[in-house]
Each structure stands twice: as structure tokens, then as C-alpha cells.
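Given as C-alpha cells, the chain that follows is alone and in the form predicted on its own.
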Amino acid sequence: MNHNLPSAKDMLVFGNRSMASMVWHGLTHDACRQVAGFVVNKAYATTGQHEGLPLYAFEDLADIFPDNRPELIIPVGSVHINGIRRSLCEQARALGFSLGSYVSRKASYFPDTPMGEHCLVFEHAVIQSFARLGSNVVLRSGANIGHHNVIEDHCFIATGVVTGGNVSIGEQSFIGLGAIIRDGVTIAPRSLIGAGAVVLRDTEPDGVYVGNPARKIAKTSLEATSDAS
């Protein structure tokens, strides 16, 4: 037996990029977890190590850990409009890895405030009363939902954001930094918002939007998104 596995109380963060570190951060500091390592896909485990802890290649997780499972926890943020992030979960579910949350201590919800699996909500972020957060949603700091709202599955919600009231974001829509969504907007799925954008009016599925008051342009978001990082 080896000891230096993890428990299966243990965390594996995904990634070896600033947003993996944040969570790291997060999860060791804020929400008092063991993160026993990181894990990338193959291709990308050159080095050995993430921030002094193991790195794992994604693609043997099934045979370094037959038996004790910990958690995953995949901060991936928008390329293919969140698409690559969807797309791991599900093969970490198919490898029978449960998913883990990360929500920070610092964010402002109510106790009774629907959270789907593996959602990360970082601090400062405002969830007011009624809304709702669906599966693998990232709410960056200093995001502020709005009374009402519903985030479909796999969304990413950028620092600074505000929503009004009873605003829908569909599946899979990335809302850029410091973008404003007006009162009862529907966000179509996979919409992408981009930064500082004012959105007034409902969205159509893979559009992306920008200025104030914003306007649709003529590229799509999964082209937008396609070198995202």
C-alpha cells in the first residue's frame, strides 16, 4: 500500500496555471481542505510538481487511484465557451471521480441557496435572495446575482459583474468582466458578454456582445473563445 496517495478526503485541482494556484490558495486557506495535488492532461505534466505538491497526468488518475478516489475540482475557464471545462467533468465522472466545490468563506448567499455540483465561488461574490446556480458554474470575486436569477450548467460569471433582478443565463455563456446584465434579460446559451458590456436586451445562442448598450457581432462565441486561457 502506498501511503503517499491521497484520502479520499482528500482534493486534486486541475490545471497548473494562475486559476488551479487560486484555488489551491482558496482551498488550502479559506475552506481548510487537503489538496494533495494537481493533475493535467499528459501532455503537460513535464515538470512533476504545481506550487510543491504532485502533478498527475490526467490520463492515469484511473490507475493511480483504483480504489481511493478524492475529489476533482476543475477550474478551466472559458475556451470553446466553456466547453473544455464541460468536457473534463464529464470524463472525470466517467472515471468514477466525484466532483468536488469550492465556495468561498468571504462570499455574501443565503444558507438555502440552490448550488448544483462543482461550482466555484470565489469571495466577495453577492448571490442574492431566490437565485439559483446550476452545475460546474464559476462566479468569480466581486460578482453580484441578482434577486431571482438562474444560472444554467457550466456558466462563468467574470469579476465585477452585476445582474439585475430575475435575469436568466443560459448554459455554457461566459459574462465578461464588469458587464452589466438589465432586469429580466434572458442570456441565451452559450452567449459570451464582453467586458465593461450593457446588455439591455435578450441574447440569441452563440452570440457574442459588446459596448454600451450592447450590440451583436458577427463572430461566434465559440470563435471568440477558441484561444481562451
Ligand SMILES: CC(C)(COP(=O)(O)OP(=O)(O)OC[C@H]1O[C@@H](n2cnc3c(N)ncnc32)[C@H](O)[C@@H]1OP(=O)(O)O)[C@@H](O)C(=O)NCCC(=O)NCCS
Contents of the next structure:
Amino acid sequence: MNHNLPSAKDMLVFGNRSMASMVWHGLTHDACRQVAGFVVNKAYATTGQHEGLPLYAFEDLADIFPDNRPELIIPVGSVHINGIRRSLCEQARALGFSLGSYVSRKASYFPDTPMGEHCLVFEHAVIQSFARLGSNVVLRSGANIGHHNVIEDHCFIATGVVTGGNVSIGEQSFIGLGAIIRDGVTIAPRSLIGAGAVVLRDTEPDGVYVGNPARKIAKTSLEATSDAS
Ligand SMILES: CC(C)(COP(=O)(O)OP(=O)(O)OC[C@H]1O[C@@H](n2cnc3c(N)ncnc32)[C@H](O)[C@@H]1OP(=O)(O)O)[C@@H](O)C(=O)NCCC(=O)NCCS
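Switch from the form predicted on its own to the form predicted together with this ligand and print that structure.
Full complex below, order starting with the chain above.
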């Protein structure tokens, strides 16, 4: 038995860029979880380590950890309108890995807040009464989710977003830095709301919205996030 291999209580963090480092930092210093290493696709696993920990190839994980598998957490941003993170989660489950969450102890939410698996909730995020998060939702620092909101699966809510009450955010949507969503608005699936936008009306699927009041621009959300990270 190799005692150096991570155990099921440990976590592996996907990525070797800034968001992976942030989640490793939070897990270690805030959530008191043991991070055993990082994971990237084989083509990017050239350095062998990140933040002083081993860097494993995703494609090799099932062989490296035949049993007693650590939990995986996949802090990938909005690239392909959150579709890459969604796909990686599906691949990880298919390989037999369970997905963990990171919920900062400095976030503010009620103990009965419904929250799906694989959610990343950063410091000073606020989730008001009766709001609920689906699975694979990222809620960055200081975002304020209004009461009775429904945040569907695979959404990314950036730092400083504010939503009024009874807002609904469709799956895979991205809400940019400091955007404001008026109470009662429905954000359609895969919408992209630009930084600082003020959204007063419901959006259309795959639309990109900018400005105050928010207007729809020509490109689709997939086009606008084809090289996002
Ligand atoms: C909306 C966004 C994705 C558009 O980026 P893009 O596809 O590169 O679009 P462009 O820069 O070509 O801009 C297209 C038009 O929208 C305008 N625009 C783009 N972003 C805007 C914004 N946030 N607010 C107001 N107008 C904006 C541009 O001025 C341009 O207008 P024009 O055609 O009249 O000249 C991007 O600007 C944005 O806001 N991204 C979110 C950033 C963020 O929140 N990051 C957090 C990471 S955690």
C-alpha cells in the first residue's frame, strides 16, 4: 500500500492557472481541506507541479487512483459559456470521481439553502432567504443573490453582481462583474451579461447583453466566450 497516495478525504483541483490557485488557497486556508494536487489535460501537464503540489494528467486519473479516489473540484471559468466546465464535470463523473464543493466560511447563507453538487461560493457572497443554487454554480466574491432567486445548473456569477428578488437565471449563463438584474427578471439559458450591465427585461437564450439599460449585441454568448478562461 502506498501511503503517499491521496485518500478519499483529499481533493484534487482541476487547472494550473489563477482560478485553480484561488480555490486551492481557499480550500487550504478557509475550508481546512487537504488538497493532494492539481489536474489538467495531458497536453498541459508538462510542468509536473503547481503551487508546489503534483500536477496529474486528467486522462491518467483512473489509473493513478484505481480506488480510494479523492474528490475532484473543477474551477474552470466561463469558456464556451460555461460548457467546458460542464463537460469536464460530466467526464469526471463518468470516470467514477465524485465532485466536491468549496463554500467559503466567509460566505453568508442560510443553513437550509438548497445547493447542488459542485458549487464554488467565494468569500462575502450573500445568498438571501429562499434562493437556491443548482449544481456546478460559481458564485464569486461579494455577489449578492436576492431572495427567491433560482440559479440553474452550470452558471457563473462574477464578483459584485446584485440581483433583485425573484430573479431566475437559466442554465450555463454568465453574469459579468458588478452587473445588476432587476427583481423578477428571467435570464434565459446561456445568456451572457456584460460587466456593469443593468438588466431590466428578460433575456433571450444565447444572447449577449451590455450597458445600462442592457441592450443585446450581435454576437452569441458562445462566440463571445470562445477564448475566455
Ligand atoms: C460583454 C463582453 C463579453 C463583450 O466582449 P466582446 O465579445 O469582446 O465584445 P466587444 O469588446 O467586441 O464589444 C462589442 C460592443 O459591446 C460594447 N461592450 C462590450 N462590453 C461592454 C460592457 N461590459 N459594457 C458596455 N458596453 C460593452 C463595446 O463597446 C462594443 O460596442 P460597439 O459595437 O458599439 O463598439 C465583455 O465586454 C464583458 O463585459 N465581459 C465580462 C467581463 C467579466 O465580467 N469578467 C469577470 C471574470 S470572472
